[in-house]
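Below sits a lone chain in structure tokens, taken as the form predicted on its own.
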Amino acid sequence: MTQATTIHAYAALEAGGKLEAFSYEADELAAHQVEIDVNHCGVCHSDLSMLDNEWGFSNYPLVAGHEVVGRVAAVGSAVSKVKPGDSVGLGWHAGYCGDCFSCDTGDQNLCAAAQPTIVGHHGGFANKVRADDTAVARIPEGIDLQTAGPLLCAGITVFNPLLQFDVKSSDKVAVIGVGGLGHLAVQFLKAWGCEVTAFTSSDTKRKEALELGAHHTLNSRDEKEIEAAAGSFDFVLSTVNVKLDWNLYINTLKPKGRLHFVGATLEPLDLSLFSMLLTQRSVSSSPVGSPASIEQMFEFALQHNIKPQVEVYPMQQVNEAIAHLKEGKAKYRIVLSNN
């Protein structure tokens, strides 16, 4: 039986407050729990939203961090999936109910009773974190552990639609936004075999998109350039969280094409149904993927040498890292390191 553990972390004590050193006692490890020594943890915009209570359900003290990479330190008595010393990742979810339809059919990420890693649960801005074994993903040997963290959120968010919506290697696909999500989407889609176009408003990012594997770029602020792409794409993936003229982008779809959202835009979508109806186009969205999908993503990333571009900060510089992200200066993801 694993004894109680003191976990040392960095927590916000109030909305918008700077993170402070914070310790808490973790009870004896439950039968299906895994304790992870945190080597690296990505910093995501969702962490910022939770720290600042932008979504209205944050509880304090709040330990953020849901892109956790580390090694198994201890396992509960009923855990057989992983063993101490294994390299593992922990993403948005730290547990699932295990007996709903979604869990039974392999879509644990859609479980209505899932336990988020940073909602009512302390996350990975710490030296250790705990989670149910079902939520822990094994990381294959050969993956760069320092850059692996963002794959557990940004990576799986853009990889999951490829599995869910049967994107084909012959498809022409466009990515809206070349940022933390988009720079990974371009890499995955290129490796998937698709012809990839990147929509971006930045000349610098147009160049970087091509370097990442995009075949073409279009200016997302040039209405005429977008209109000229009418009927071009089988699948358009939006990774941005701002309001755009979505009807312009829907018109770039082929008949039966799909506009898919993974960027969490908060404004209502202003859509013209008639053009969608006549061409059987569709609009959809998806969250992160299941643990099995995350492991499949890691294998695919390893095969095709897909890596997030990261800036690394020591864990104790978490406030500096957060300020850098808030200022929009990150390229493209930030990772905290305990090493």
Given for the second form:
Number of protein chains: 2
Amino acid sequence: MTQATTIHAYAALEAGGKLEAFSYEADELAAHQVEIDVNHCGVCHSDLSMLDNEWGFSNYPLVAGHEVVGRVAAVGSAVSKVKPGDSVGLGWHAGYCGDCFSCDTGDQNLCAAAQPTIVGHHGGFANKVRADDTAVARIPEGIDLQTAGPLLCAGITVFNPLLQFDVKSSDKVAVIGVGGLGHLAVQFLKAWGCEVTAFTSSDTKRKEALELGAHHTLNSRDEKEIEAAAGSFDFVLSTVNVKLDWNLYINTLKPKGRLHFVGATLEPLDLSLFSMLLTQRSVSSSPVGSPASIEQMFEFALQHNIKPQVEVYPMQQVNEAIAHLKEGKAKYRIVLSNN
Amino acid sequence: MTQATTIHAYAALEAGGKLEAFSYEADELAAHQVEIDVNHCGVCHSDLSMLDNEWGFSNYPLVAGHEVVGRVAAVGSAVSKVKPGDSVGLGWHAGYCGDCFSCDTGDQNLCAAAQPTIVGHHGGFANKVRADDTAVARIPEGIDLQTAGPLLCAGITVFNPLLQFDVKSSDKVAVIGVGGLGHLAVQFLKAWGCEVTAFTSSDTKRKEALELGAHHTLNSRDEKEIEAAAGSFDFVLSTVNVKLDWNLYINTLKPKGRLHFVGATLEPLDLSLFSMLLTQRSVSSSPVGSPASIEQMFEFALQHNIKPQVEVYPMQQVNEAIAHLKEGKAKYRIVLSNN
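Having seen the form predicted on its own, please provide the structure of the form predicted together with a further copy of the same chain.
Below, the chain from earlier opens the complete complex, with every other chain and molecule after it.
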């Protein structure tokens, strides 16, 4: 059960390089480690950022892939959470310190010493991947494994804020951007019971947002339309990674409303304090969620039949899949399959 | 009880003009109105802003004063909340629409149609002032009326966030700025049970902050000292009205921490999203509180012997008082007295 293994992966050997077949030796499993047979692995924008060393801390060979769905192949001697054959998922984190306040209070995703799955660790563009048991999420029976991968990063990124900030079913909410994250946010918020407005600048995506469950759409590039929505929302979730006129969006919030960012923009937010002060508004941001919140998400997705819309590529076509994503053509997420 | 009255006040007749004796006729009291005999009235920076038309919506003659402490002189026919002789306070708001979601849910301070005490309404630099019963706060016996005025604006502005954002006694908190608002924030947070750090650039104020109950002080102008406090606080309350390096302060927050602004800065906040994203931090702001929260504040202040530090001037010396405040010499708040 715990023997050393050769893992067959696809790795970039240098920044921006094409992925190549790459094998590495994995030692005997440590007591708390889990080895996962990768069935499917989503391709996320942050995989591309790491492969291209956009953030400056990539090491090569680099095996990306952090939206892993598979079955437990083997477990270390101290693992009781899962057993071989169980369906599991692995997301952005492959381990936590287990000893800080965030870990102790169920916010492992905020652990400052968390081990990212694809930073200094080999990820899921492979036949197998390893992780600490604490980072592995159990996938309930009934979840469609082929489409589930993107829930592990895109999904939990938009689902976790609903838990963290106590979004209520009676809330009026909006999602900025209908893409990989946004198309899941619309589905989650609809199922949450909220009245959902989707902001998008694309006519095609407006139509799709309505099909996904949005009750209304607004043009994210039309100032007048946004101004007319002043004071409308309890919660606005931004999933875009471009700079918009955030003060305009803050003004769409009701008193005590929250503008929450899960899309990362590098430009400063440039917020006018007065648009927040008189109405007690908040602005916030968050990363992925804890393993427990990932498991809650799976239960909720199962109950409400929420699925990422994916395009599936065989794992061997990882380079084609990446090119497709880079071209902005993915609808809405890409999954690599070992099956 | 409800007859018309001549009210003797001090008014500016033009922007920046000295205040002059000014009388006006008040009609018969409306059903829900309360007439207050002003005993004391605090002088707040926003009085100066209104007197000088800094915000562009002042009308003259303008009677400022919105930190009123006094006794009920008369009540309208429908008033049951207070009776003549009761000790009451009046803050930034003299009335609310009574009919919006914020009013209905106890957040009258966020009512978009609230009537400010000194905007299109004559305030408390006078022998009497009138207000709707809903806006009047009852002052419990035992509160020192001479020093209580500043609680009605400065006090509630720093106290209300503790209620609104569920600040816990076990929280580590910081107050940026030890002035009119900050010296009250330090006292409230100490009494709340928190470990309190005061940020100030003044050596004198450092010493005073410790006397007021702060456990620690840090130099608000010393980058290295602030950097060394990274990850320390659950809640940071900014009471200053100048631009600081907010990203530096956001980094003093723990995961899930909140930087809350009650001091108003006109310059954009310039926030880096990444300083918020990885650690799920929030930034927010709020105005004064509801009448019910003002009454909670009075009970809390009484229980914990919290008092504004004030300098008292006779009402007739309102111009001298204003000049003293403008020179930045007030320690920490000024109160005008009719006694």
